[in-house]
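In the form predicted alone, a lone chain appears below as structure tokens.
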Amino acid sequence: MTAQLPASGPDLEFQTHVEDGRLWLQTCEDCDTAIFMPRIICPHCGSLRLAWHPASGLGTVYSRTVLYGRPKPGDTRPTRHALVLVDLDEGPRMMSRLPDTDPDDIAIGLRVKARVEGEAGAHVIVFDPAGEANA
């Protein structure tokens, strides 16, 4: 199920914007702070005014937590999968997933780099090992 996106704001600017493959954020022209998840008002000194920029998709594994379903009819296994928080380049911290990566090989301070998954209007970013783990 893929939630209703709103007429106008913020949402629907993002995703306009990462349709070309590429992560957006805004940053606040008055403060010069990248901002994650978008917004209409800047959290760091209430400035309205915001211009979305092209990141470099570029980050650091801050966290990460393993999460585990109960196995489907006839696996013995559960399925696993990890969430992740990344510290972006640009500042914001931003929380996905490496869904092509085991969760063992997700370490804290690994190198990722973002990527666009999805459809038109239910685009997500997640990651990919771009390097390896700064201890």
The other form holds:
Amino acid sequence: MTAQLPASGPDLEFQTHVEDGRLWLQTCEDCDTAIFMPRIICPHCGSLRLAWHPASGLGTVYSRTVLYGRPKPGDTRPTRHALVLVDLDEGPRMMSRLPDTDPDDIAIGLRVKARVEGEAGAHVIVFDPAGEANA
Amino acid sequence: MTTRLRGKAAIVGVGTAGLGEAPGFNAMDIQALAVHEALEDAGLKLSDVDGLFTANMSHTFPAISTIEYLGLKPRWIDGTNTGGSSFVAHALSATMALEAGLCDVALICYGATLRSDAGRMTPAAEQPTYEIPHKPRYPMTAYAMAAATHMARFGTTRAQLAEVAVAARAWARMNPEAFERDPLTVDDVLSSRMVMEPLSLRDCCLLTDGAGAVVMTRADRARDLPKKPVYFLGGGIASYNRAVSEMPDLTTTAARDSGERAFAMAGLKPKDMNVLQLYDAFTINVILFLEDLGFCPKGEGGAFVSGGRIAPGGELPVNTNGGGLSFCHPGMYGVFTLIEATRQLRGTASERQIADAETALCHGNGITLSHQATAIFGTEATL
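Starting from the form predicted alone above, please write out the structure of the form predicted together with its partner chain.
Next comes the full complex, this chain leading.
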């Protein structure tokens, strides 16, 4: 007997869900662990019972780095491209960016909020400072 | 019982070729020269090789291309590709295949012309899907993030990272085959161009050409060959993630488990090691591996490497060939840890020879802190 395929694959499911502007994560219905990257099997317990739920979108910068690129024509300063690892409040960690934040303002421990960027079928999750104190 | 492998095989020949720059040659060309040298060193012929252990980033089927180029007819092939750690892991699987009688002469080999091919790591077809859109630069981004996390959590400083590069250079200055041999100070490292915070240019390994080959046989046969055998005492691997975003804790690598397995098989402890060869793709690697392999407590690696402790004349010699930081780094450095350990345990490392070295630890790291392999070797006296 061959394994039953779900209606669609996890990458497509992810793209379809985040279409509404929210971050969605899979949660294992057997061990109750939230999962990212999207998968077909739970890496914690091996269950196939993974369900999609909208996440809070909130997280904390776990690590950060800034890539110094060659200066653009007519400029003497290197371009700077900050990358972060964000620990989501639900548990999983993801690589991302804060596109509208100066690299110097991105510190380990910064609270951040997810937003969906990119075109249909190629959405990516990026972050902004959460500004929770003012919320 | 894994202890059945202790002392059952030995390195009997090593060779290198095309170190630094080999313009006009491809990976298979210089690999063949390294293999030829290793077999000559072992007093064996190509036709004696019946076990092949290889990996690279230039060929889809590295083992098969190697067989064809060299005219081998192996009885056993292991083409497990775990990144730069592959060859240290191959030392374990070669010992296993030799002991099981699957082969009698095991060849571990690697070649790459990264520098002559214009210095870009060949991007693998399979990259972490959910990282790529954010434009990381592999493998550097992962190591920079590990360094940033280590600094934030333990107070490790850029000057402490620089100590690793300075020690590597001091060793390289005693190795005529090293690519970078100019003097290097902590200030030089700190003032070199920032590449990926907190890593500057001198925190990063070289991009060179180079090939390395290692020949292993069962211990009984090794004793009849011309060179002093370097016995395999223990090995272990561990791997838990591919992408750095899937790594549970960026300050603790799977080397903790690969090291524990290798030490258990060898029946030895970190304090028993006379010389270490740790895959130093970036300065932070050495700090992480010294901690994870048990040479100092977690978080204290920065202080541990300071004051020249791992440099020539220091109490714990690390990367005596100059490492990936100053000797040679063609993309997958692991095989060179085996070669330098062999030279040290044979007592043929000339100016950089560690007096009375009886034990050596080799540690290979693969991809982006994704796979760790540890192998421990010793002289006849350690059996």
